[in-house]
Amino acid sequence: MSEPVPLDELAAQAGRVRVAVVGGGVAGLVAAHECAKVGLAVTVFEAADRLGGTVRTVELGGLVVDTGVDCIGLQPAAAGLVDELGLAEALVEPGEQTRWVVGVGQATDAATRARRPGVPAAPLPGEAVLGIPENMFSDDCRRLLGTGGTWRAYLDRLRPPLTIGHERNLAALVRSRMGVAVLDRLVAPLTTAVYGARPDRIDVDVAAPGLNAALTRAGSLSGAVAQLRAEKPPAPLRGLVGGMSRLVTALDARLRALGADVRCGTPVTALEADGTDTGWIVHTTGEEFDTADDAVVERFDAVVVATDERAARELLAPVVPALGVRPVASVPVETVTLVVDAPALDAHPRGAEAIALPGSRAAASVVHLTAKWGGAGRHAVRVAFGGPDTVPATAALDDAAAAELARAEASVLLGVELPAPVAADRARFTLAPARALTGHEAAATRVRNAVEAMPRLAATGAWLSGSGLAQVVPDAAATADRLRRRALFGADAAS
């Protein structure tokens, strides 16, 4: 057995290892932090003029609002990061968390619509997993399912459990156990809003680990939901006073304090092996350059690619022969955030969020940010457009037209006619596929194996971990840990 390396020698060795992190979203910043805090010399390259990616906070009409990610699930890795950055006291619990579904029972013929004006809406049941109810006879379920749908769901309790094997496809499981009404009116709206995917693309064992096993024990899907909710309560969701961008600001400040070089407005255009099997050439351009011919090249000992999927594949494909080619799975999304003077919203008539029945509206959903995170007077609402296989309805509109469409859609979804906004903000994001998508984990593992087969190269980001900070943070930390072990201790250290 070899002798351990003395700590002072190890510290000196770490300081000589240069790591490039490509991408300044949360994944890139967390990976950079994990490397910098053990003494590695880190440089972060971000193509945009700001850090944070889908985390974006703006001041709008006198309110501070998050136009993208507005909360974080406090799984251990995320909770540890928040505590390490000194942000624990800034965490805030959502005040209102109820989600409503809008469009259930919408009549298709004009005569019926005339007799029953408005768009029917009802809250999703809180006692549920993936929208699957624990009690189909609750008031909320009965409103959403109707009499026939409720009694069809009740048949779940009379059917035998799956005793050999189990059903991993969420749509097939719900349809067979509880019927189409539960699938279309409870499960589909929730998975579309939360995972950006239809239920037939969701892997039950990833989205709700233990649900199939609980079904065998309980004898019914509703019983399984009750067991799972008791045994595995979800990690609490928290926001940050002053907006989620405080997480980005704190990571940036910590990196700079650790001596990292953080460069915005500096896109990486190519990676190239340096010919020694131990390092990489990073090609960059910046605002100070007139043409791509003025690109700068720098040598690094290790590289972490933490961009979105499209940019990552463009950088990795020329240097990772086993990466393979597949269509980019991300989904374009636009959000329009409005600040309005609307006293009718004081009572939070549709809770924290109203979700359109998939395919029924131009907007996918609206989050009532003021109801969710508190506040008085003016109200902030964030309207989302786009989704699985859906181009955002705002894509071809100018900002004024997009804001008007958002106001009209929010009025319908929230059940309150909203006045012209005091202020509006428009943001475009690329929504990464959810970790719970069927086949996602296997595909991500293949990518990681191909990338990490190359010396001192790694990739992380929502396209590999699945969307959501609760997935991004631990994945970025684990990826950086494997890379820094390889950089400091050799190829076998990551295991």
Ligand SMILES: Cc1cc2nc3c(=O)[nH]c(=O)nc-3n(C[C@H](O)[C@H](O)[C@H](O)COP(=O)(O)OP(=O)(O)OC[C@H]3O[C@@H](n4cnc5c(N)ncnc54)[C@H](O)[C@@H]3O)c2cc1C
Contents of the next structure:
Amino acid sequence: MSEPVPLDELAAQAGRVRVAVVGGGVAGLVAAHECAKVGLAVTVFEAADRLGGTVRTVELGGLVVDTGVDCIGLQPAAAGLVDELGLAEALVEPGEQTRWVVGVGQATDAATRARRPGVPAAPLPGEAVLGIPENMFSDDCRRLLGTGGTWRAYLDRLRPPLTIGHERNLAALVRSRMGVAVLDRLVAPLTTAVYGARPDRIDVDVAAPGLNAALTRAGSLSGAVAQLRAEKPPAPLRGLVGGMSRLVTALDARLRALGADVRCGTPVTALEADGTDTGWIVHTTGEEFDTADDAVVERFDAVVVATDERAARELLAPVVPALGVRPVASVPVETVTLVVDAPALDAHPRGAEAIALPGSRAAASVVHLTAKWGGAGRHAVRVAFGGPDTVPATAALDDAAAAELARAEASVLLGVELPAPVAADRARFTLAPARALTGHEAAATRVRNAVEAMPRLAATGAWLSGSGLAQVVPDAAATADRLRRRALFGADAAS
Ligand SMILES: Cc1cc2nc3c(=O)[nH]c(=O)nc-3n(C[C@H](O)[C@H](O)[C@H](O)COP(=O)(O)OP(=O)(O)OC[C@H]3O[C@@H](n4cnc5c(N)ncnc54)[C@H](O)[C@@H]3O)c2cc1C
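Condition change, the form predicted on its own to the form predicted together with the ligand:
The complete assembly is shown below, putting the previous chain first.
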């Protein structure tokens, strides 16, 4: 057995290891923090002029609003990070959590539509898993399903559970047990809003572990939902007083205190092996170097790529031959956040969020931010455009036209004619695939294995972990842990 390395020697050794983290979203900042904590010399390269990526808080019309991420699921790793950063006191419970579906049950003939103007809307039942209701006879369910749909859903309680076996495809499971009304009106809006995917692309065993086993025990899908809700309540969702960017600011401060070099406005344009098999040449441009036209090169011992999928594939493909060429699964989305003086919104007419029946409108959904996080009289609403298979309807519009489209869509979805906004903000983001997408985990593992087969190279971010901070945080921490072991103790240490 070799002698253990003395601690002071280990610390000196760590300080000589230079790690480049490419991307200053939450994934990159968490990975950088994990490396800096053990004394590695960390440099973060962020292309934009601010850190945070999809986490973006702005002041708009006198309100502090989150235009991207507005809450965090308190699964253990995410809760641990919030605690570690001293932000637990700033966590805030949403005032409203109900989601409404808008556009269900609209009359198809013009005469009836003229008699009953307005777009029908109803809340999604809260007692549900993935939109699958525990009680199809609740008022909310019956409003959304209609009489025929409700009775078809009830058949679930009468049919033996084993008629379909263990079904992992969410759409097939729901259709066969409860019928198309439950699938189209409850489950599809929910999965489209939460996972950015239709139910036929969702793997039940990843999205709701234990549901299939509970189905066998309970004898019905609705019974399984009741069992699962009792056994495994979902992790609470929380916002942060002052906006989610506080998470980013706190990580940035910790990094700087640990001596990390955090550079915004510095896109990494290429990676290159340094020829010795022990390090990487990082190519950047950017104002930091005052050489916008010329690439600047710097040598690092290890690199973590933590950008969005498109940028990551561009950087990794030339240096990771086994990566393979695959279509980018992440999609562009836009949010238009409006601040409006609209006392009619004080009543929170659509709870926290109004979801358009998938494919029925230009906008995908509206989050009523002030219903969720507090406020009256002056309100903030965030309208989302685009998603899988849907280019954002705002993509070709100028800012004024995008704001007007958002106002019109929000008026319909919230059921309140909104006035011209006091202020508007438009943001473009990338939506990564959900972890629960069929085949996602296997594909991500293949990428990870190919990347980590290269010396001291790693990749993390929502495109690998699955979208959502509850996935991004533990994945970034685990990826950084493997890399720092490899950087400090050699290739075998990672496992
Ligand atoms: C509209 C919207 C709302 C969401 N709301 C929530 C929510 O409420 N709760 C939740 O948990 N999740 C939410 N998500 C998902 C969550 O935002 C993401 O999963 C997570 O923030 C992704 O973090 P990331 O660091 O992997 O990627 P990103 O946040 O995309 O960060 C990647 C960073 O890499 C930088 N970069 C790209 N190329 C380069 C380069 N060449 N060189 C240097 N830097 C580069 C980018 O500028 C960016 O800052 C939401 C997503 C969207 C789109």
